[in-house]
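Form predicted alone, single chain, as C-alpha cells, below.
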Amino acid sequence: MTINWDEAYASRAGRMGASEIRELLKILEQPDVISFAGGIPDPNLFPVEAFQQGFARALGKPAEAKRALQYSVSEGAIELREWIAGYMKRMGVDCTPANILITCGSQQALEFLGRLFIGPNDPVLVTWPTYLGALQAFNAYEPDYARLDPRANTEIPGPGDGTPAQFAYVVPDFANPTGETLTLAERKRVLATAAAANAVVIEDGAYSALRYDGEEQPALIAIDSEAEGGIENSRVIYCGTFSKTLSPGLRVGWIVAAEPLIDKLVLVKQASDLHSATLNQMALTYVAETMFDAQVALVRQAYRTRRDAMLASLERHMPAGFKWSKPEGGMFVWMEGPKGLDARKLLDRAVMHDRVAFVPGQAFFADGSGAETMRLSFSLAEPAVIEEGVQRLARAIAAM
C-alpha cells in the first residue's frame, strides 16, 4: 500500500509554507531579468581576500586545524562570543559571552525561539507587515498573531486576561520588509507594551549596522537592560547576523539574552545540530578583528548610492497613486499602490512581459492582507540598472 504523505505529517505541518521570496530568487538565473525581489548583499563587495587569510589561519597550524574540524561547543567559539560581546558593548549592552549563542544565521535563532516559546494557540505580537522568515519561523509552532503597532497603545492579552502574549517580535532598524526605523519612543512603547503583558522582546538587529543617514537610535535591549539594572533582568532577546555586514553564506549569527534563556537554548541547539561550524567561527573572527568597521564603511556607502538611486527613479517614473517609504538604511523601499491593485498580478505581468521582479507584500502580513502593497530591494543592482528597473516596472504598472 502505497503511503499517503500528507496523512501522515502532524497537524502543525499545514502551516508550513514556500517562501515567496526564495522562490523568486530563481528568476535571478535569468539574465535578462532585472530583480528587486531578495534582500541579497552584493557579492562583489564580500571580502574574499580577508576570508582566504582567516580560513588559511584557521587550517594552516596543526592544533588550530583539529579545532576546526573537530566537533566544538554548542555556544560557539569562545573568540568569536568575545568579539560580540565587544561588539554588543559598544552598542551599549554590557554582556559576557556567557550571555551569547551562536546560530546558524538569525534564521535559526528565530526557529530556536519559536521552538522555546511558541504552543498552538499562544497569541504572538507581531508588525502589520512582518518579516516573512520570521512568520515562517514561527508558523508551524501555531501561533495566533496579534497586531503590535509600535505608533499606539496595543491591547493585547496579559496576567489574568486568558493565555498571555509570548513575545512581541520587531525589527527596529530600517525594518525587513518596511524599510522603518522606530523612533526611541515608539522602541520604548514596544518595551512598556511587552511589559504589560508580562511578554519577552525578540529584537531582530539584522540591519542595524546599515544605517546610511538620521540619527542613531539605541537598541531596544540597550534601552531595557539600563532600565533594569543590568542584561540578566533585561527582556529583550537580540538577534544579531553577520549576513548583511561580512557574508550571508557562512550562516553565523548570535543571540544575547540573560544566561537562564541562553543556557536553555544551548539544550535547542544540542538537539537541533549539536554546534555551528567552527572553522566558519574561526575564520570569521579573524575577518571581524580585522576589518569589520572597514567592511562596514564600504557596504554603507554602496547601498547608500543604490537606496538613493531607487527613490530618484521612483520619484522620476511611478504614477500617481502609489507610495513609498524613504529608509535611513537598509535594503528595502516599501511600496503601496491605489486600492485594488493587485501585487501578485502585477509580478506576473512584470516578469512575464517587462522582465523586472519584485516581491509582492500579501506575504508580509501574519492575516493575508496587503495585496495592493511591494517590497523593492536596492542591493543588488547599480543605479543604472535601478534606473531601467523602475522604469520597466512603471510599464508594467501602467499597462495593468
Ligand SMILES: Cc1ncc(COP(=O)(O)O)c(C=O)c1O
Given for the second form:
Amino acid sequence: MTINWDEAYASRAGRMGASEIRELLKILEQPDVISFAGGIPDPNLFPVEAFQQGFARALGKPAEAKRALQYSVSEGAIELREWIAGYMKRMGVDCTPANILITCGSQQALEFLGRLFIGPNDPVLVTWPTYLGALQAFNAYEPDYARLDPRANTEIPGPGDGTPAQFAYVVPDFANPTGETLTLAERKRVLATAAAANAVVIEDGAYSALRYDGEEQPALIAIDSEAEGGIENSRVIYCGTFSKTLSPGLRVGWIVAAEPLIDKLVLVKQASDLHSATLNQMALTYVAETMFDAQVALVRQAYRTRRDAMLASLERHMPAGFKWSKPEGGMFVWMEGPKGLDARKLLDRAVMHDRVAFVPGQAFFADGSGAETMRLSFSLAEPAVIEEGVQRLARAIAAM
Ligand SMILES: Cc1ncc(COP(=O)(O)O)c(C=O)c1O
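I would like to compare: after the form predicted alone, may I see the structure of the form predicted together with this ligand?
Below is the entire complex, every chain and molecule, led by the chain shown above.
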C-alpha cells in the first residue's frame, strides 16, 4: 500500500498552505512582466564591497577563520549583540546583549514566538490585514485569530473570558502589506489593549529603518520600557532584521526582550538549529560597524524616489473608486478597489494581457476577507518602469 501523506501528517499541518506570494513570484520571472509583487530589497543596492571585506576579514586570519567556521553560542555572536544593543539604544531602548537573541531572519523569530506562546485554539490578536509570513509562522500552532484594531477600542478576548489572548502582533512602521504607520496614540492603544488582556506584544520592526519622511515614532518597546521602568518589566518583544537594510540572504535578525524570555528562547534556538551561521554574523558585524548608517541613507534615498514615483503614477492613472495608502516609508502601497472587485481575477488579466503584477490582498487577512485589495511594491523598479507598470495596471482595470 502506498502512503497517503495528507493522512500521515499531524493535524496542525492542515493549516500549512503554500504561500501565494512565493508561488506568484515563480510566474513573474518572465522578463517582460513589470512586477509590483515581490516585496524584496533591490539587489543593486546591496553593499557588496563591504560584505567582500567583511567575509575576507572573518576568514583572513587563521584564528578568526577557525572561529568563523566553528559552532558558536546559541545567543549569537557577542560583538553583533553589542552592536544591536547600541542600535536599540539609539531607538530609546536601554538593553544589553543579555536581552538579545540572534535569529535566522525575523521570520525565525516569529516562528519561535508562535512555538513558545500558542497552543491549539489560543486567541492571538492580529491586524486585518497583517504580514502573511507571520500568519504562516503562527498557523502551525493552531491559534484562533481575533482582530486587533489600533484605531479603535476593540472588544478582545481577555482574562475575564477565561481565554486570555496570548499576544498581539503588530508591524507599527510602514507595515507589510499596508505601508501604514501607527501614530503615538495608536501605539499606546495597542499597549493598553494588550495590558488589559494581560497579553504579550510582538513588535515587528522589519521596515523601521526605512523612513522617507514624516515624524519618527517611538518603538512600542521603547514606550513600554519607559512606562514600566525598564526592559525587564516590558511586555513587548521586539523583532528586528538586517534584511531590509543590509542583506536578506545572510538570514540575520534579532529578538530584544526581557532576559527571562531570551533565556527561554535560547533553548528554542538550540532545539531548532543550535545557532545562526557564525561566519554570517561575523561578516555582518563588520558591515554594520563600518557602514550601517551610510547604507540606510542610500536605500532610503532610492526607495523614497520610487515611492514618490508610484504615488504620482497612481494619481495620474487610477480610475475613480480606487484609493491607496501614502506610506512614509517601507516598500508597499496598499490599494483598495471598489466593492465587488476581485483582485485575483484582476491579477490574472493583468499578468496575461498587460504584463504587470501585484499581490492580491486577501492572503493577508486572517478571516479571508479583502478580496478587493492589493499590495503594490515599489522597491524593485526605477521610476520610468513604475510609470509604465501603473499605466498597464490602469489598462487591466479598465478592461475588467
Ligand atoms: C513585516 C515583516 N516581518 C518579517 C519579515 C521577515 O524578514 P526576515 O526573515 O528576512 O528578517 C518580513 C519579510 O518580508 C516582513 O515583511
